[in-house]
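There is one chain below, alone, in structure tokens, taken in the form predicted on its own.
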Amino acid sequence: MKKYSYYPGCTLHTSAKEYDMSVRAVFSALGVELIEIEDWNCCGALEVGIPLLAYALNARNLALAERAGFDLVVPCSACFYNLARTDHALRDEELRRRIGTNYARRIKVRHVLDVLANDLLDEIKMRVKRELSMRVVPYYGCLTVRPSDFGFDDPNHPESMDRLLSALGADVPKFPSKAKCCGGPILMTAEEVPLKMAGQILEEAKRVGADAISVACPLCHLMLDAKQPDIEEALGKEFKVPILYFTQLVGLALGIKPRKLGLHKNVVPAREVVEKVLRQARRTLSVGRAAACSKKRERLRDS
């Protein structure tokens, strides 16, 4: 069985829950183990304007995989931005020395999208049980595939959740807005600002006649959904968009039940994009019965 060590972070075990049990939920399925790292601390997300003390925070989760002894695997893209940039930062024998780390970066850090799109997408073609017959966006936010030193990704024009939801069966359209800023960083200072930048994204997934928009950001859904109704009501206008994790999608595409998904957590409603696959899954195994059943009788015809 293949093996990952797991970093959560903090948001979740708290606010992105359905985020935890639908990567969980989804890498037990695909026969791959995520063993969660002991006693990891927080990535430093907010202590981004103190470098060595940020450093300090990542490093200890990066020695503590190590020991574990298997390539580290992070779903949050802010905790994966900060633990990949110091691991790439670590290069540096000084800053080693000044912040006292004994990591010896013998692992690689990746996000989730990464090892799902890249790694394991064959895989997962082969375990599709319901096809995603709905048209999906993909969005990856400003710091999935950023920066170009450490990501798995063009930074500007990403396609590994494209090609992962296409392989799913899902209608991808092109997204303009795919690489770009939520506003979700400067929520505290500024939410009219932020409001409007989401409420973009919103207005051309509508354009583009999405059921649903994918995230890989915890950030990036807090804004597209949990404030989707201030951004309704910041901009007088009405979206009702779906916001779900990629992985939350793989889990449907793959049989997974959808409350195992957190599909039930959500602010705005998933209930009609689960509905609908569940629909076309029922209509497929019909389809697919009857077309048994006709070959049956036809060999007990001509015997």
The other form holds:
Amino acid sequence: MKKYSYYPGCTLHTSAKEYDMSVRAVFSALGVELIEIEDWNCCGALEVGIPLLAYALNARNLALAERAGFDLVVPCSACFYNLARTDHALRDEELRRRIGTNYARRIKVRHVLDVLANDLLDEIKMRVKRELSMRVVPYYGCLTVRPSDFGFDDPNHPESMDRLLSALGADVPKFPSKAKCCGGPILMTAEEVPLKMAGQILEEAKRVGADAISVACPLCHLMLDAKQPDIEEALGKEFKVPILYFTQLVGLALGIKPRKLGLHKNVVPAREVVEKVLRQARRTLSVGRAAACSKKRERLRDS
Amino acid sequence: MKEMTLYVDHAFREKIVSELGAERLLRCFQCSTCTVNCPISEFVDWNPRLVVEKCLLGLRDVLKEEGLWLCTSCQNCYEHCPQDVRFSEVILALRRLATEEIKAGRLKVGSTKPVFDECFLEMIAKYGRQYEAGLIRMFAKRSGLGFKLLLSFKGLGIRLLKKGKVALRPKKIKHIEEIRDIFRKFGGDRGEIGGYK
Ligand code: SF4
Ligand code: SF4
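I've shown you the form predicted on its own. Could you give me the structure of the form predicted in complex with the partner chain?
Every component of the complex follows; first up is the chain already shown.
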């Protein structure tokens, strides 16, 4: 069985519970084991302005993962940025000595999007139970893809989520805002700016006729989903665009029950798009069954 | 037009460049790629190229830039700079220098971001992980915003609570002493804050 270490990060236990639920459900459906590293600490998000402190906090997590012996899968893009940035900086032996870590860079830090779109795509395709019959725009945000010094996709025009969602049957239109900034990091200290920034992303999704936006970061999700009513109020517009973690969509395609994917935990209700996918899947199924039946009938008649 | 002579403050410029992350500052050739790619410069008065120029001239006023506290760390300036200046890292250096001035009582800023960051770090030093409810309470108190802050984020809080997405109790990691040790060694004066010595 394939195995990865898992670093959920603080938000996956609170505001991004449905991300945690859907990541775990998808990996278990694929028969890939995720082992949560023991006693991990906060990565410091974007609030640690002291590089050595940030490196030391993250080196502790990296060393814990290295002891477990598997590559480290990270769902939150801010955590991914911190862990990958530290791993990148620790190529420098002098720096490793300075912060006193025994981390030897024997494992890799991987965003969960990278792993699903690049390592496990064939496994996913083999197990698709329902086509994602919906129009969905992929939104990557910033730290999923930047800086490319330690990223896994194009920093301006990433493609991995596009490819993954298309492979699951979704209609994925061009979305120029896909790697724009949602403003999330300054939400608590300068609210009016991120409301406008996230508003532009929602507007563009509406313009291209999206049924939903697919995201890969808890902070982007919070900004676009839980803050969506405030954005609507600030801009005097109505959006009502469901914001789904891409793992919730992969899970739906794999036939996992919506509740197990935490689809009831999204603030902007996802019920309508989920129903659309399920309805279409039932229809395809019954068409398929009817076709199988008529074939059987023909065989019986011919014999 | 009135003429003005500008003297480069070499000492201050050196001070910035010697900060971790700002080593590449002198490579800047003022092309404005960072400014063009900066998402917040569309909404607020903030020009990354000009900020680099001020650093290069050693203008101490650069620490008064309000935009320093509005940067979202989106890494666009880092990514696109043809000279690999890594401006997003320079910002962290400038924030550190500004924080020193604030603490010494020589600088006042309008933004509550320095206070927020300090509370954020203190939570990590205390529990090893983030504890949002505690963070908001501490931030409301220390920023002086108090109820006003809680009120402006009431909607968000209720929505998250309804969905069971707020932790009501902190979770402390097992080996918290390792985190305290990291803060003591690398936290600067933050290593000594709030009694986590
Ligand atoms: S992009 Fe780089 S070289 Fe160009 S102005 Fe900005 S920091 Fe200077
Ligand atoms: S990291 Fe900050 S300064 Fe650089 S482009 Fe993003 S918001 Fe602008």
